[in-house]
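To begin, one chain is listed below as structure tokens, in the form predicted alone.
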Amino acid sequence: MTSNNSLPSTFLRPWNDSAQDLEAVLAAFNADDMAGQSGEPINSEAAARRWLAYWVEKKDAHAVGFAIECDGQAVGHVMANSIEYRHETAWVSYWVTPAARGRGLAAAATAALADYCFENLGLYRLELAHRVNNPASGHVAQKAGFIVEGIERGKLMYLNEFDQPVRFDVRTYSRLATDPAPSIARLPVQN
């Protein structure tokens, strides 16, 4: 795994339970675009507290996820979750509170934790999708050495700004074990 030399000072690390990532979390999911990303409203700090309880407790074997730490705080978030041993899959996702975006983390970030799902888990093919009205997010994949495979119609439904539901398109991106490295630096993973 190749570390990343230009940001020394950032790394993909376990979540835990502190009021700075608390406040991480909560900045992330007042974005706009984060709002609806979550099975429930991330909009208070007992809801944030339970989104880091998942993490900080570590009791699904089928999901591994860190935090992205900048600078001494963290500013992001990339897991591997759906984990299926059988076939040795996962599906990735991944964000960047807003302040922290267009620094290249995201990409950086899922590029280490796909090397740490090959190397550490003996995953083979890892997933994920974005919205086509975030083409940001399809450079992250694009970047951390994902394929596009595809586009899915109408396979997501998230609330408009009329809690009314709307059906999103996405765009699938894959990644083999087999397939070349990127070229962009990773972070280093600490356990």
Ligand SMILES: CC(C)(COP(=O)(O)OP(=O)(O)OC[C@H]1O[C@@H](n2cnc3c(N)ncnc32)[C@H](O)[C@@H]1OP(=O)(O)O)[C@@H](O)C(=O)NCCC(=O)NCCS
Given for the second form:
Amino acid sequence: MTSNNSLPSTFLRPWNDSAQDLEAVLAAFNADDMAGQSGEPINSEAAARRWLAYWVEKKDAHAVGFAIECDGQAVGHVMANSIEYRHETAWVSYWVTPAARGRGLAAAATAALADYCFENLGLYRLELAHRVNNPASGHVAQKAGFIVEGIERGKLMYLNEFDQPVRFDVRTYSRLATDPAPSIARLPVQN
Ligand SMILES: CC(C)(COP(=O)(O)OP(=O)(O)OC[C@H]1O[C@@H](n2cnc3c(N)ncnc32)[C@H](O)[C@@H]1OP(=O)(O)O)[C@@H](O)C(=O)NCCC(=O)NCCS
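Mind sharing the form predicted in complex with the ligand? What's above is the form predicted alone.
The complete assembly is shown below, putting the previous chain first.
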């Protein structure tokens, strides 16, 4: 995707503490299916500021994350955390705001992040997982070159609309530095 002057209009970039990024984070976490994508509910400006501060301050040497910017707005997030330099592994996850979904952004961002992890961080094995009732996430993983490893039964527990606990099986994936690279386009990374 390129704009008229040939500069990329869709790319990965660091998060910043601008009002636009704050608004983007609040809007993104307002989606019903975003519960569980953060340690605390991002349902207030203060919580969104805390979420952003983690990525803006970059104090955690075991995590790298980028905003997915599209046409001047942050519309998603891709990250590798739990980076383990001893074994060269990390945990990958992603989200895209509902309005920007279905355009291949998550897959292009995840493939770019994987390249970044292998080439810039020297990692060897990337892992990710999704609840089995989230097939779109599985499509993203496979388009980005991740391979299914198996099912972890009853791994996650969330409350339903009646505040009752429900357990979910989880499908696990990995991508090794030596696996075939996917053929899809990657988003450029502006570091
Ligand atoms: C999962 C998510 C990141 C996908 O973002 P996206 O930008 O729409 O993803 P992409 O467009 O790159 O790819 C989505 C793929 O899933 C497919 N898909 C979408 N909904 C689907 C469904 N209900 N069942 C099966 N496949 C589905 C799309 O067709 C597409 O595949 P295709 O390109 O082969 O057609 C987004 O829905 C999201 O943020 N969900 C909430 C957070 C989340 O679940 N994150 C993952 C946590 S493990």
